[in-house]
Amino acid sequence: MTRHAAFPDFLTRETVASPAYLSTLSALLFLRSQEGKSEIVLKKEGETPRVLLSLPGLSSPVVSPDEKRLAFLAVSETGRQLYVMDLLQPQTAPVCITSMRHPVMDPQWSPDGKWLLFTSPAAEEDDEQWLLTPASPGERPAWDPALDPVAITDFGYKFDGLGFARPSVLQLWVVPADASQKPHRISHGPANFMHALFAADSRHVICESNLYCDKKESIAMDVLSIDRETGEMTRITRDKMVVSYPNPVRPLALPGGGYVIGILDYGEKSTHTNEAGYPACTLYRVSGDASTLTPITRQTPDCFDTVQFAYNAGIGAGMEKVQLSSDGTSVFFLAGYMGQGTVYCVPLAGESQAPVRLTDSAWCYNGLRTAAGPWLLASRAASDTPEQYVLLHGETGEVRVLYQSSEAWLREIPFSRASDFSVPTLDGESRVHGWVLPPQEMEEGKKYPCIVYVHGGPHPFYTDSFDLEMQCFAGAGFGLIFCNPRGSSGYGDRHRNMARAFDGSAYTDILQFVHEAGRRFSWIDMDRLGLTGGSYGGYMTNYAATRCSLFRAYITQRSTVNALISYASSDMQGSSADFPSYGEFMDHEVEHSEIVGMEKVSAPFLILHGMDDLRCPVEGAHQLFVALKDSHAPDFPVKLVLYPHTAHNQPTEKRQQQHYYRTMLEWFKAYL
C-alpha cells in the first residue's frame, strides 16, 4: 500500500554519513542515523547490513590507514570525547582516548596509523592542563561566559550560528592512537585552525587559518603547515583558499610529499567578493618543501570551477570534494555543472590542465573518497531517490551501487519526478536552466496549484537531487518550480555575476521560467502560483511581491529587508566607503531596500524567520510585518513567526520543525 509523502516524515528520515570503503573486506563502513539512534554500520556487497556499534552522540567515523581500527565520536558524561574500536574484533569495548574539557571534533588518521588529530576549542590563554581535564557532572562555572560583556574594536565580531567572538576558537590538537600520552596542542593563535589532516610524513599538519586574515575576510582562509613536534608554522599559501563558506575544500596530501589545495582566483582584490561576485576556484599542486605552487586545473566549457555550491543536495556529509586516486596519479573533484554535482578527473602531473567529466547524468554527487583500485566511493541521489553510496569507475564512470538509503520510503511512496528545461534569457546573455516537480500520482486533466521556490545565496544552485522539503509538498498536492536564474553558479562565468542577482535580471530569469512552465506543464494551474524562498529566496520574495501580481500568496524566510539594518547587523558589514557623504549612502541604502513600495503587496504575506538570525538580522522581519501591516487594511492577511534559538536556517529542533513545515503548509492551502 502506498501512501504519500508527508512533513511528519523527517522525524523518522533514515541519514546516513562518513563511509569508508574497506577494500581488505570488500565491505562499506557507515554511520547511519534515525530516530536519535546513531549506529556505525558494515555492509559487505551481496549481503545484509549489520550494526557493529550503537552509542549515544556517535558521530565520524574515520578508519585508520591499515583498515584495522575505527576512530569516532561519541558522548558521555565527560562529554563528546574520540574513541578508538578493533575493526578485526569489534566485540572488544572501544577505548576513550582523551578527557576533554571542551568537545572533540573532526578527527583523522596520521599515515602510519600512530597518530589522531582533532579539533577542540580553546584560548590562547588557557592552560593546558585544565582543558586536559573535563568538568565533572556536578562542575559549575564560577561565571556564566554567557553573561560576559563583549568588548568590540573591529570588525569581524559576530558570525551566524556561533554570536559574538569569544575567546575560544578551534585549535589542533594531536594524541597517539594507543592512548599512551595524553592529547597536546599544536595550534596557537587567536584564531581558527580547521579542515586539517596529516602530510604523508606524519609529522606534519596541514590546515587552514585565519591566522593572517583581516576578520571581515571571514569565509577565505590560508593554508598552514604545523610540525606536529616542535609546534613550528610555515605558512603555505598568501593567496586565500575556499573554507567555511560554502563547499569546504579540505587540502590533500600527496604521498611523496606536497599537497593539493584550492585557491580562490582575487586578482588584486584583497577582500573575499568582486564585482562578479565569489572569485572562481582553481586547485594547485604545491610542492614539497611548499617552493612552488602550480595550478593543475583550468576552467573550461565542460569545467567552469573546481567546487561546487550545490543548495539543495543534502547529501555526502562526512566526504571530502577532492581526492587522489588509488595509484596516485589523478585528483578528482566535484563541481557544479549545469545543474549537476559532477565529478572530474584530472592528472596531477602537468599544469592547467582540462578536467575530464566523469558523471553526466541525471544524478547529483556530492562527496567523494578515494576506494580500491580504478574505484572511487562516491555520494549521490536525484530527485526521486534518497541518497546513495557507489562505486564509481574512475576511468569509465561505470557505477555500482553499495548502500540505498530510506529502501522502506521507495517502496511505499510514489517520489516525483523531475523534469528540467531551459529558456533563452531575454536580454540574451545567458539562459535559464531549471525544473518541474509534479504532484505525487496526479489525476490526468486535473490543474494544481503550483509553488516557486527561489535558492539562497544567490551563488548557490539548485539540482536535481532529492529534497525532501519539496517531496513533502508535492505529496500534499502542490507542484514545485525552481530554477538558476543569473547570480547562481555552475553555469559559467557571466551567469553567476552578483549583479545580475539584484538588478532585476534574476527576478525577470525567474519570471520568465516560470509562465515557460505553465505553458509546457498543462496541469499547473497559472491562477494558483505561491511564491517562497529563504536567505536570497526570501530577499526575492520580498522584491517580487512589490512589483508583479502573478502570485496568489507569498512566504518570505529569513530575508533581507533594509540594507541599513544589514550594514550594522548583520554578520556581514556594508561600506559606506563608495559614497560622498554619509548621509547619501544611508538614504541610497534605504531607498534600494526591499522595504520600499510594500504598500504595493496585493497578496497574503507570511513572515518566517529565526530570532537568533545574524545574516539576515531579525530585526529586519519586525520591520517588515510592521510595514505590511501599517500600509494595508486591517483584514489583509499577514503574519509573522519567529523562532527563538534558531540561526540563519530553517529550524532543526523537531518540535520547531514540524511547526515551521506546517504553518507554510497552511499558508499555501489557505491560499491557493
Second form
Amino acid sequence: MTRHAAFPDFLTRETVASPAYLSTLSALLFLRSQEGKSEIVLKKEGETPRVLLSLPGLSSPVVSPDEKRLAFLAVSETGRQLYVMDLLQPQTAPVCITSMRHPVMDPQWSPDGKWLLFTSPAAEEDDEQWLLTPASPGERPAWDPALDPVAITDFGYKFDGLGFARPSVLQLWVVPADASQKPHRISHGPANFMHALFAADSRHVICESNLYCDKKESIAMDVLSIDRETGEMTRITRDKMVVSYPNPVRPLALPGGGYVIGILDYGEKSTHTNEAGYPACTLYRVSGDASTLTPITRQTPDCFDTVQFAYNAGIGAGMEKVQLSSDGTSVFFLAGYMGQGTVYCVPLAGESQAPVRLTDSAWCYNGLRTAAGPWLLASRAASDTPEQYVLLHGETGEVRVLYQSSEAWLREIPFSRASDFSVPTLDGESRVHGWVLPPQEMEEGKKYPCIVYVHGGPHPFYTDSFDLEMQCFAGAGFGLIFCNPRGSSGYGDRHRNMARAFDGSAYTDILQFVHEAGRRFSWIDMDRLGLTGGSYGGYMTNYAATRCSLFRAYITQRSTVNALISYASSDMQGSSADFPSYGEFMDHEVEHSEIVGMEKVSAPFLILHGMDDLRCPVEGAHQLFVALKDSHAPDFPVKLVLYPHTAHNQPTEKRQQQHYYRTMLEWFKAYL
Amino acid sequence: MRPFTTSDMADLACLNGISVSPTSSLVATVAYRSSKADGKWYSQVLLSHPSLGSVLRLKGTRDTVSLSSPKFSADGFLYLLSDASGEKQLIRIPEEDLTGEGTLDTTPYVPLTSFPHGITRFDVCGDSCVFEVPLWPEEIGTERALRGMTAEEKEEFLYQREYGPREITEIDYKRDETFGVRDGSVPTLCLYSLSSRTFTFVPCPFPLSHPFLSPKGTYVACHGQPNQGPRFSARELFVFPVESPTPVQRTEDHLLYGEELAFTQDEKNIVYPAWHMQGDCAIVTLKSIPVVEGESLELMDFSLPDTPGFDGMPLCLTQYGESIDMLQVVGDEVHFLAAMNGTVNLYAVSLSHPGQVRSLLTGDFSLHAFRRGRDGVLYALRGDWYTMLQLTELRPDGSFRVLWDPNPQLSSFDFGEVITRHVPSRDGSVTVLSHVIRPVPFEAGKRYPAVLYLHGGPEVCYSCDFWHELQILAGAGFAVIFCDPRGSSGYGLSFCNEEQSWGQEAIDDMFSAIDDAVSLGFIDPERIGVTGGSYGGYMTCKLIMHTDRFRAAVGQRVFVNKATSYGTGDMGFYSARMKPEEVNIGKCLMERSRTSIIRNLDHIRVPLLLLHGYKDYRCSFEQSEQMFIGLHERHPEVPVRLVMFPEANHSVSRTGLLPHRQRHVQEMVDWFYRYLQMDTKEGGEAQ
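Complement to the form predicted on its own: the form predicted together with its partner chain:
Every chain and every other molecule in the complex is listed next, the one we just looked at coming first.
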C-alpha cells in the first residue's frame, strides 16, 4: 500500500458497464472507460482481458442472441449512431446501420436476431425522412434551448437533467440488423416511450410510456405493447405505476409469450406525483394476450420489496434488475434488504410466492444478466472493494469472480472497511442501521474528525458498497458515519414510513446513531463532527442546523429550502388541494419550511447547488444563502457555490467535480 | 398606410447619446439595430454635418462590428469604441477624415488599447484618457491587464464563463443586469497619456466606474462602491487628480443615480444626480459638491411647485442602452432633461442661486439626450407619439430640424391616434394624466375592445414618445389605455408616493382612467383586458384578483409572491435596514406570505397569460411559476399559459433578442385577440 485515496482518483478511475457472458466462448464482454477512453473488452476466464474495439463515445454494447454479433453505439460526425460488428471476425470494421438526426439510445436485439430496437427523440410532427437524415454541419437545430421560448400550458413542462420540455420526446425505432432497410418509427404520440424490448415473437415490442398518464403524475408510466409491423399499440397496464424512475426496471419478456413487470403498490389508482412517495414493488406475470396480471412475489420478513433504490451502490451500469433463469423457470431480481443490494429468486409459475434470498450482507449487488446454465451474471462491490463482475449460482449462491475493476487501486490504496451496527429508535418503532467508515491507516489512540453523511430521497438506502467519495474523505483523515433513518427503504414498510422522515423522527434516528457510533468507536472525535448530504440529505442538514449544536460545520447539497418554492418550481410539483384557500396553503408551507429558523444556525454553513437543478430548485439555494447572510454577522462563515450546467446531482464535468470535492474537503478541514 | 405589426419591429433603429465637435461642425450619435440573422443588437456611429445637411455612417469590417461611445476631443479627433478585435477597444479618427458623406470604414484605424475584456466607458480631455475596464482580481496589477488574452487564456476564460463554479460569499452577489450571479469582474479605472502612451491603473480595493475628466483634464470624478454587504450596490462620488490618482470619497450615503456627472467649467465643483427621499416619496435631484473640500448643495427645491426631478425614467423603446448626455453645465447653469407632465423637456437650474428650476424648452415631445454646441445651438435626440428618436437641431421655440432620421419607414404606417386626457382622481386630490390610442383602422360609432397597459416601476412614467408595443396593439384592433397613476415619476415629489403606488390610490387612478376612456364612446366596457410588466405585472394580477372589470390579462415578469421572491430576486435584504441579530427568518417570511397578492389567486376567473425571462433576477421567473402552477392546479377551468424566454432577463421586452421581443408582443396580441375580440360574452372564439 503506497498512498491514500484522494479526489483526483475520480479522474483516473476505471468504470465498467454493460457486461454480457458469452457462453459459447466462456467469456465476459464489457465496456471499460478510463480517462476519456472507451473500449469493448473480452475476458475469458483465467486469461487477461483483450480489447476488441476502441472508438470515440463507445457505449451500450449488446450481444446478439446467437452471440455472433455485437451491436453498440458510437459517436461519429453525424452524432451517436448504431453499429453492428461480427464477433467471430472482430478484425472486420463495424458497420454503421443508422444515420439518425438525433442521438440513438438503448439498443436491444430481437430474439430471432433479425431486428434491432432503439430509442431516438422525435417530435410528433417531425417528418420521418428528416429524422433519418443527420443534421448538416452548422445547421441550426430545430429547437435551440438557449433561444426558443417555451410555451407552458400544463404540468410536466420540465424535468431535472433534461430541462424544459422540448417538442422532441423519446420514440421507439426498429431497424433490420443487416441494414437492409432504413429504421422506422414504431411509436407515436406526445409522450416518452422507453425501457423497451422485444417480445418472444420478435414482432411485438413492449415498453414503458406516459402516453396515457396525467401530466401531473410526473413519473407515472404504463406498460404498452406495440406491433412492429402495424404500429398497433396495446395498453398492458392501466392505473398502475410501473417502476420507471429513478431506478427503471425493464420488463422481462418470457420465451413462451407474456412478460414480467414490476408494479408499485399504490393500490388501484396511482395518485402519487412525487418520487419521495415510493411504496414497495411487486412483480407480476402478464399473460401473452395481456389479459391477466398475476402477482408472483409477496412480502415476507426475508424480502420486503422487489426493487432496490440503493443510494450509493454505484455499480451495475447497463445491466438489468429482473432476469429469467436460463431454463426459464425462475425469476431473479434485486431488492434492498437490511441495507444491502440483494439478489432474490422466485418461481415464475404460481402466485404470490415467497422469494428466496440468494446473497448475504457481505456484498452489495446491483445489476443482473442471464448467463449460462444455472449461473447468473451479477455486479457487486463492498466498501473496500470496487465493482466486480461475478457468476452467481442461481440455486446455491456460489460465486465465481470474472473481473475485478480498478485492480491497481487495490494494490496501492488501503481502502477502509465499513463496520455496521444498529440502534433502536427513540420511539421504539424501529431500528436504525448504518455504518462507520474509519480514516485510512488510522493511528492507534488518535482521535479523528467525522463526517455524518445523510442520503437523499428519503426512500433510497445506504449500502456498504464501494463509495469513492467516502473513501477519498477517509483518505484525507476523516471518518464517515452514515445510516438509514426512518423513510429509508429496505427495512420493511414500517421503517419506510414517509411521515417519519419529515416529522423529526429521522432526525433523532440520525442523532441516535451518531451518539452510538461515538460510544462504540473511541477514535471518533465527537467535538469535531460535520454534517452533509444531498437532496433529502440536504433537507436534513438544513433541518439539523437550526436545531442542534452537535455539528461544527455543515455542507448542504442540492437541498430543499422553502416548500412554497418547491411547490411551483420543482419538476415534481406539489399539491395545495388540502387547503380551502391558497393563502392558507402558503402560510402552511412557509411555516413548515426548512428556511424557518435559519437565524439560529451557529456553525459554518456551505451551500452547494447545481444551477440547472429542477428537482430541488436552485431558487431555494439562493434564498437560503441570502437568509443566512441577512441574519448573521458579516464575518459568520457562509458560502454558496453554484455549478453551471449541473442538475440535481453532484457535478460530473471533470473540473467542476474536482472543484466540488475540493470545496467540501477544504470546508471540513477548515472547521473540523 | 398599414397598421404596425410585430414583424415591423425588425426594422426599428434606436438611438443613444449625442456628442458635438468643438467647432459644432459635426454631431455624433449611436444607432442600435437588431440583426435579423442572430437577433442581437449591433451599433453604428453616425455623424451629421449640420451645416451641410449630410450624414456619414461609420462602419466596421463586418456588420457584426459594433461602434459606440463617440467623443470629440478639443484637438480634432473623434474617439470611439470598436469591438472589431472581439472586445471594445478605443480607436481615434482625425476630424479631417470625417468630412465626407456616405460611409467610412473604420478598419484602418488601429486600436490604441488592448484591454483583455475591453472598455466599458471612457472619457478624453487634452492629453488624458480615462477608461473604465472590467478586470478579474487575478488580472489587476499584472501585464495581462493591458494586453489582449492569448488564445490559451481566452479558451480558459470562456471555459470559466461557461462552466466555472460561482463562489459566493457576499449577499449582493447577483443582479438582473448581469443575468444573475455577477461574473467576478471588478470595474477598474485606468489613465492613459496620449502623448507618452503610458497606462496607469488607479489603485482601489473596490469598484470604480463612470469616470469623467474635468474640462481642463485636471481631475477625474467617478462612481465608487466602497460598501460591503447589503449596501454594495450603493454608489458614492469619488474624485482624484490625474497627476496623483488616489481616489478620495466625496459623498456618504448620497444614493448616486444614473450614469452621469458634470464638472463646472472652472473645475471647482461637480454636479451629480442623487435620490432625494422625503417620507414615502422619492425623486431624483441634482447636487453640487466642491471638487476638493466642502459640503454638497442640493440644487432643486422641491417645495416649489412644478419642480421636476432629474430624468424620471420615461418609458419607450426609442433609446437603447443607458441614459446618457442628459446633463450639461452651461455657464452658471446646469441644463438637464426631466420628465414632467407627460413629456421629457429641457430644464435649467442655477449653480450660484439654486432652488428654482427654470423651463428652457417645452412641448409635446420627449428628448433623450442633448448637447449644446459652443455656438449655442442645441442638438438633441427627439421623439414623439408617432416618431421614434431622430437626431435634431432644436430651436428655442420648440421647432426643430431633423439632421438624421434612422426610421424613415415609419411614415408609411397608419398609427393609432393618441388622445391625451387629464382625469381627476376619485379622491379629487390630483389629476391623472391618461392616454387612449384609437384602434387602427378606426370607425366612428363602433365599439372596440381595449387594453389597459400599466407601466412598471412604479417610479417611472409614460411620456410623449413612440412605443411600438402600444401601436402594435392598436394595429391589432384594440383601443389602448395607459396612464400614470399615483406613484409615477414626472409629476413632482409628492405624486411619486410609494405608499400610494402599492395601495388603493394607484388602483383608483387606473379605474378613473378606464372610466374616462370608456366615456369617449368607442370602447366596449365589457371587453377590456389588462397587461403590464414588473410593477405593472403585479398590478395586473392584483386587478384580476380584486375586480371583475377585465376579461383577459397578460402578466409580464410578474411580482406576486414575496415569500418566494426573497433571495431569488436581487432586492429586499433585511440587513440593509436592521441588525442581523434582529432578523427572524420565519417571521419575515410569514409576514411576506401574508402580504403577497398571490394569496388571492382563488379569485381569478379570467384567462391569464404570463410572459417571463428565465434569467430575470429582478422579479424571478419562479414568480410566474407560482401563478401558473397555483392557478392550473386549483382552477383548471381558467385558461392559463406561461411563456418562458430562455437566457432573457427583466428587460426581455426592451433589450432582449429580436425574436424574443417579437414573440413577447405577439403572444400578448394573440391572447387578447382570442379572449377580447369576441362580440358577445358567450360567443365562440375569434379567428
